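One chain comes next, on its own, written as structure tokens: the form predicted on its own.
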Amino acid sequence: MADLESSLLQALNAQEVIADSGELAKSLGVEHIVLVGTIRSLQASEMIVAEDIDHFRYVLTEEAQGYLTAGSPEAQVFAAVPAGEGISLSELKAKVPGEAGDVGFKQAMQQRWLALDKSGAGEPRVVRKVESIEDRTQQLLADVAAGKDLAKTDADAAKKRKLVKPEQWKTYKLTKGPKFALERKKPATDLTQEMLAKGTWRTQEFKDYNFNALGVPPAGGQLHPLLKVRSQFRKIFTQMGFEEMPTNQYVESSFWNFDALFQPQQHPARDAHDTFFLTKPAATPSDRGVEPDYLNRVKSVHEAGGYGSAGYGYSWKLAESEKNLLRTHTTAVSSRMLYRLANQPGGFRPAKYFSIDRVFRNEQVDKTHLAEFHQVEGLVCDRGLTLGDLIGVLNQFFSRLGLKKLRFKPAFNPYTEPSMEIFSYSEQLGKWMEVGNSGMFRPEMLRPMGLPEDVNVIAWGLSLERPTMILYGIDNIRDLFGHKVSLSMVRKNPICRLGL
């Protein structure tokens, strides 16, 4: 490396200007990329000045290399068609098989070298329309191989056929810098005792110190917009006296995700095109975490009903309930918590729960849907709750989000009755928008758990992504969550402020 540096400096000293570093690399017998490292090092020391020289050319693709000797596909096809009566299309494909035959036949027909004769009986025949041809494509490829320039129309046509590809590279024009010398002198960073004793400090070059330079800012972590909005949601829930549910179990059995919620086993949501089912392990045995008595009560209410319901009237299958899946909603967490609440020592006590975490659905990804997203869920479990209590809690919750104008629309959910979609009026957009779903959990879900008959549960849910997109002016969910997220957006996004 030192010899290469010395050779470069000697050449520049002799010539004053080196017009092209590529030619210098050839004369020194080294790869240009090796010489570039030396150029960069000397440029950083201000010993030389390097000016970029951009180069461009077309080179042959691997496919085109074979056409230099064999001829272009259209020329090969033309040569395979005998003069006179011609040849059948199937025989021609056998003589020039594969993509070369297909492309060559198409090009030969477009250039009117060949024609299809359909006058006879049976399969049409390919016949020549000209006696001889000039293989311009092969000549063009030969020009490229020889390093000649191409006309724009020829280059565009060859690129479209994937016969050539552009190649770019860079060399440098080299001149002497302000600190040019035939030998590099490394500046000292410290004044030593030896320099003082020998007096060499008088001629020694020292590295400059910039005492005004700022330090490098620490590359600390930044909060993602979703985390900021989640923090605000969590603050609202805790201020309203809610307790957060544990949501660290992404994999659930179909029992807790569907069956415990009185969702029938033939429901479309259980299909593979809506739900991610696991293959290893594919199932969770029912004796793990599910009491046999509770399991039998759930089976009975599905098949024959109870608690004022006729049930679904089908044969409930244990194997279906044991299938493992990525949870499709955090209501699976709610079902576990309600069962635990119903069977805790000391009897029932009222509770208010919330959760904010990921759920997974086999969705077609677009600007408003992802296969994984975050669900915000809240529920209140107490004696004598009514639909009026649900509407009151929703008004209180959403007013803290800054959404003070609410409307409710009847809806259907397998595990809530009555159910309501929640709409809020957006002052910015000047229209009503759906912001969540809600309802009262059905007796068919609650009573098998062991909750008393006078205990009801009101619940509601919404996504975390949608309010975040509205707050931060993001119109594509893939710019908010996933591998396409811009890190600069994460670093620069403002503080989240809700209408608390």
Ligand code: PHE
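These numbers come from a predicted model, not from an experiment. Residue numbers count along the first chain shown, from 1. Think of the rigid core as the biggest set of C-alphas that the two forms share within 1.5 Å after superposition. Compared with the form predicted in complex with phenylalanine:
Hinge annotation between the two forms, restricted to 84, 347, 215, 273, points to 215 (rigid-part boundary). With both rigid parts superposed separately on C-alpha atoms, the smaller turns by 157° against the larger between the two forms.
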Contents of the next structure:
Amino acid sequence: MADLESSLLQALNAQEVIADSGELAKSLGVEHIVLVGTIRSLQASEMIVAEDIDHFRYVLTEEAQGYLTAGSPEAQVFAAVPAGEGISLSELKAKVPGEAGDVGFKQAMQQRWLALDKSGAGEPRVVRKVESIEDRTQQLLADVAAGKDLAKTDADAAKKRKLVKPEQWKTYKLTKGPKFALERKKPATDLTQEMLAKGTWRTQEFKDYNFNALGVPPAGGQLHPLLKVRSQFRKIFTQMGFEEMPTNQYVESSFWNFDALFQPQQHPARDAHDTFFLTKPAATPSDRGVEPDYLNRVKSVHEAGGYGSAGYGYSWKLAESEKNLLRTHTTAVSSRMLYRLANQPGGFRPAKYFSIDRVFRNEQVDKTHLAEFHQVEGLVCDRGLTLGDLIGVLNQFFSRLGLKKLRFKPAFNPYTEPSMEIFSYSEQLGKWMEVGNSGMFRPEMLRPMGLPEDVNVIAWGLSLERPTMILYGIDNIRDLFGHKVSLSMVRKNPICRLGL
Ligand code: PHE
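Rather than the form predicted on its own that you just supplied, could I have the structure of the form predicted in complex with phenylalanine?
Expanding to the full complex; the earlier chain stays at the top.
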């Protein structure tokens, strides 16, 4: 190609103008199409200017090639008819068979070269009407083959008979471009230190930016470690037959986050120091989604107790329960789901639910605390469940995580009784670590919802961040979640394997 390029540039330099690149291709002994590549590339670098020359001509069809020597079909048919007595139609067909015979006969009749004589008995005979003919069609085809132009009427007729077809092509008129040179200078793509040091950047030609070029494709999406651990937790829960709860609602009313859980309205967790309350909209009217009867039962259990409880003995305020907040725990979702379970059409049925999603707390941010984090929560709702069931389910759940040694310590939650903190022995760290919190939901929470008296709920919760930090060896939570996370950490972290 380089040879062709330099031949072209030299020819142009010598002649100043190349009137037709078709001629140049011939003189260089290459197909014009090969030269076109060189022309385009020189044109793109403004070394030459190429103006289109449009060409058009008719060429013979394959069928017509045959008539060039054998004569047109009409001439062939005429020749097959003997002067004088003529020939029967069937004999003629045998002498000039096929398409050429049919077309030729029709044409010869139209030209009045032949006639049909039906006067005799039997088959009509084809006879000559003229002594001799001139094969104009054949001459026309010869003209086309020789590259001569056709009169429009002739061209149209021949096209209609599918004897010729049009052919179009382009050649170029070439002149020197603004950057004409006998040899192509390769423009630099980068400014180098050497160009700066030697000052050659002043005269160096640089390649233009190609803003249409495709960029380097981003190397796919990567799962954050929290998402990897979450999918492992999901697997464990689903293998144990748990259904996932819908946790897509970050904003909750205080009612579902606290009141439904028998958390008194003056509880310190319900202070703005611990909870993010919304200012807009500041409240969810209780008639949006809470049955008045249920609301009243919750109010009365807080104030006066019931179901074997003495209650808190304070005056419960509707307005306090309507305050919107960012949910402080996923137990808000559990309370909605348990209420739904108690009141579904067809009545109560046992259920095993889990959720893994984000919660928010107004906390001082430090190495181990964030204002938003994720909770993993599981619950089993069934008749006659005991603390033994809770311990059994926790042992099963945590052993699937690889935490086989568990210990429980009595604890307190407003909504569970008994409550237990869960500890596990870490072989890695050589000590007992708190891994979660659990308990059996109180009757003060379950009975107002309408769950049957013999139904108990065992439940537990843990953060998603804690096990993730241990698994991935991250000791500052801010390196795991939030604006300080390094993207390369996300890109490079390995797959998550629990239970090893
Ligand atoms: N909601 C508790 C928390 O936020 C976790 C928990 C869930 C405790 C279920 C007991 C039962 O820490």
